[in-house]
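As structure tokens, one chain now follows by itself in the form predicted alone.
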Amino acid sequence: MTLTERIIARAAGRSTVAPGDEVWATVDLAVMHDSSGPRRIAPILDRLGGRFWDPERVVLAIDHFTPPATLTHAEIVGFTRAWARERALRHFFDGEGVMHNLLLEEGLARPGMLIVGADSHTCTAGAVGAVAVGVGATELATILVTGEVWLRVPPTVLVRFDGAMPAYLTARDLAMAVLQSLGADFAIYRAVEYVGEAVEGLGVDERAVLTNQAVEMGAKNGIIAPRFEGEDRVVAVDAAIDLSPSVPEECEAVHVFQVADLSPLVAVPPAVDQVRPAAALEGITLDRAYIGSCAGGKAEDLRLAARVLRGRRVRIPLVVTPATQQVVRSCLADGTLQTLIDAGAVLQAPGCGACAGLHSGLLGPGERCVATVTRNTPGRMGHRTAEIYLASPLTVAASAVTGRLTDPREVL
């Protein structure tokens, strides 16, 4: 079996599962944020007798309305936090970050298992070896009733990225080659897992970039074969469960990437698969550079946003919302957010900022912007004739240093 197909066996309590098979799976871990969660769930859960499963396996985390911007933002903000105080979950995150990022950094997520989320990219844990889908809100409820979740097995993709990372690579730049060259639908309900000397390099700030973007290509979910050793080294939740990576005679695709050729890459709107060479739209004038989002806003993408950075003045605006407390604690003490500000950076309070199109740095008419956010579709940071261009931090940083698209080739 493929790696998502083992981790989802042991789910279902089967010896084997195939692409295809439909299972009843128990679920290891339900989360959701004050987007998806108690305001569209508590009126189901109270049909449904109101009560968890396993409060120990509920993740609850405020992130998209903090801080409020508006009254009703802050009656969401409200709701969401006497709910998670009358129901007493261990696991609530009340302004401390993006639920995605909180998940790996406070070691909830874990390899083998199986993770359910009301969100899209709930698909970002399997930066650590977990399946990780997302479901509606409806079907959340039920789940924090039941425990379990109905799946259909996916086929699993390979994409494999030979080669070393260059220092003017980043995995922002590995997911848009994968985009442009197979589109943005090439994974629809298939389990995308990469691998390659390229991918074993990354650290899991970088590698839940390349699950998380996972479901812009139309996968079930993304996933990256466990790390058990080193900095980022993770424990299994079952330790006997085989978590290597897949096999790719069992695979139904193998798509192979050279490292080597890549460039860095910029998806300009109004899509996340029309992707361009950055060295090719150096014409292209901006109005604003964002870096934040659960893609974008770890201390791995505002540390590679400051090595650009140092020394230099932006002649932009620049909008920098970390993902979360923890990574403006990390960025403090090293010295990144000084580097950030000294260069003319704003900084904002962690969450998801801009990205969900909510506040914290909205788009008006017309206006260009340059983003490490997840997408790129129109209305998505603001109103809906704003240009969005997505790229990595290093080239978010050298375009908010030359007020126009650039390839960070040109100022490292």
Contents of the next structure:
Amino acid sequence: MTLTERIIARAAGRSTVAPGDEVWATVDLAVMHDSSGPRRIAPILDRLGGRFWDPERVVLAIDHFTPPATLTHAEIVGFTRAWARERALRHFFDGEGVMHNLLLEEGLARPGMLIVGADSHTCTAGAVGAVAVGVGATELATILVTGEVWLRVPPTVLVRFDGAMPAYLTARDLAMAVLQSLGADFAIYRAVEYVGEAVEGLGVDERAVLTNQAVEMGAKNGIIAPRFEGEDRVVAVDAAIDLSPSVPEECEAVHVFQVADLSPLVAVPPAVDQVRPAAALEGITLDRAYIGSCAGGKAEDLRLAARVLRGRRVRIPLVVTPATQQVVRSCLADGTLQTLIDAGAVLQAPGCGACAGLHSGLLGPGERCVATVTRNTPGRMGHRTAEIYLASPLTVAASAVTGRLTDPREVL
Amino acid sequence: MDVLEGTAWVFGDHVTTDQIYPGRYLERPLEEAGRYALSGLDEDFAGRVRRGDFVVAGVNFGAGSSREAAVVALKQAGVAAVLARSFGRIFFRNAINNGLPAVIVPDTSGIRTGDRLRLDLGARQVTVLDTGAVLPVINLTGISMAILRAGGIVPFTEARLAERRRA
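Same protein, different state: after the form predicted alone, show the form predicted together with its partner chain.
Below is the entire complex, every chain and molecule, led by the chain shown above.
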């Protein structure tokens, strides 16, 4: 069995599963936020009797509408908070950052787990070797009561990156290279598993970019076999599961990328798979730059940006939304925030920020922004005629310095 | 619900949930969702679509965000079924969970906006009534069909819970 199949088999209480099998599986963690959570699920929960199957396995984070920009946002946040208190929810995060990143930071997501979440980027948690899948709010409500989810076992597509990572590339460039060559739908109803030397060398923050972007490839889940050394919080949910990487013979397809052949990339609006080398887009001038989101607002993302921005000044407004409060703490301690601020970046409160298209730096008609956010679909960050160019933190920082799309090698 | 007839509204490939239900409306009550259906692509769609019409699309319809409002908006606007070559998987689950048939038809290229269609879920086929062309439906078996027939995941779960109590 592949890594994803082994994890689903355990959750389904079966010795084996195969692609295409339909199974009912017991989840290890059910997660939601202030947009998909209580305001949507409360009436359904009531209809189903209102009792959680296991309150210890429920996680709620206020991350979308925080800090509230309007009274409507404040009402949603207030309702969510009151609901969490009424239920004495233990794993409740109130404006402390993006749910996906909190699950990894807090050690709630663990290798071997089956995680469901009412958000498409739930797949991010695959960075620690979990099978993490997004569902809708109504379905999550039913899972909160029964603890069970229906799954069709996905075939696994193996994506291998050969060679060591050079300093001018990041995991975001690797993910965009996959989208460029295979498109935004190659992995529909499939698991994407990343392997290879370049992946093995990545820490959890960078691994999380690869698993996060799996949904942009259409995948059910993205996963990387866990690396246990040096990350002692990451302990498998069940010592009996084999969490080694999948072997190619068990996978539906294997796609191999030579990292040395790749260059810094940009996904051009309106699609995540319209990917070109940054160097080929240097004529495109920009209005704004943005670093943030579950894909691009982690400590490693801010550090990568700081590497470019040290001793330089931005020519266009650069807004930085750290993914979590822990990112703020760690980047404050090591001087990263000082470097970003000295370069002219403006800091915002942790959370989903402008990536959710709700507040904190929405784009107006025709505005052109280079960003580390999750996707560049029209209207994602505001007006539908605004243009979002997706890039790595290195490329976003380099572009903020020049005011046009820029290959970071030009600046580094 | 096994046989539905409606008029086709044809869209392209990779229509995302940000286009079906733009993020800026997420703060609005779900009861109003229908007004904004597909407004990211066509601001007049919600005003012109008639109850019982079908949305027809190419590959990866409903890609992106897990927002269930995308499905609720289409249903409220009157859309009775969505036909596509493939779906974003969370959109697909949300559709089934809300009792909206999300039908995979491997080739939708012959369907034009305004065509009258008949969807037969039992026979698992779509007929283009003007031309008589018959297109096979390749999904909606097993658990997903059972959830759809129950009227969605909530009534389906109610029945499962009742069954458990009896057992």
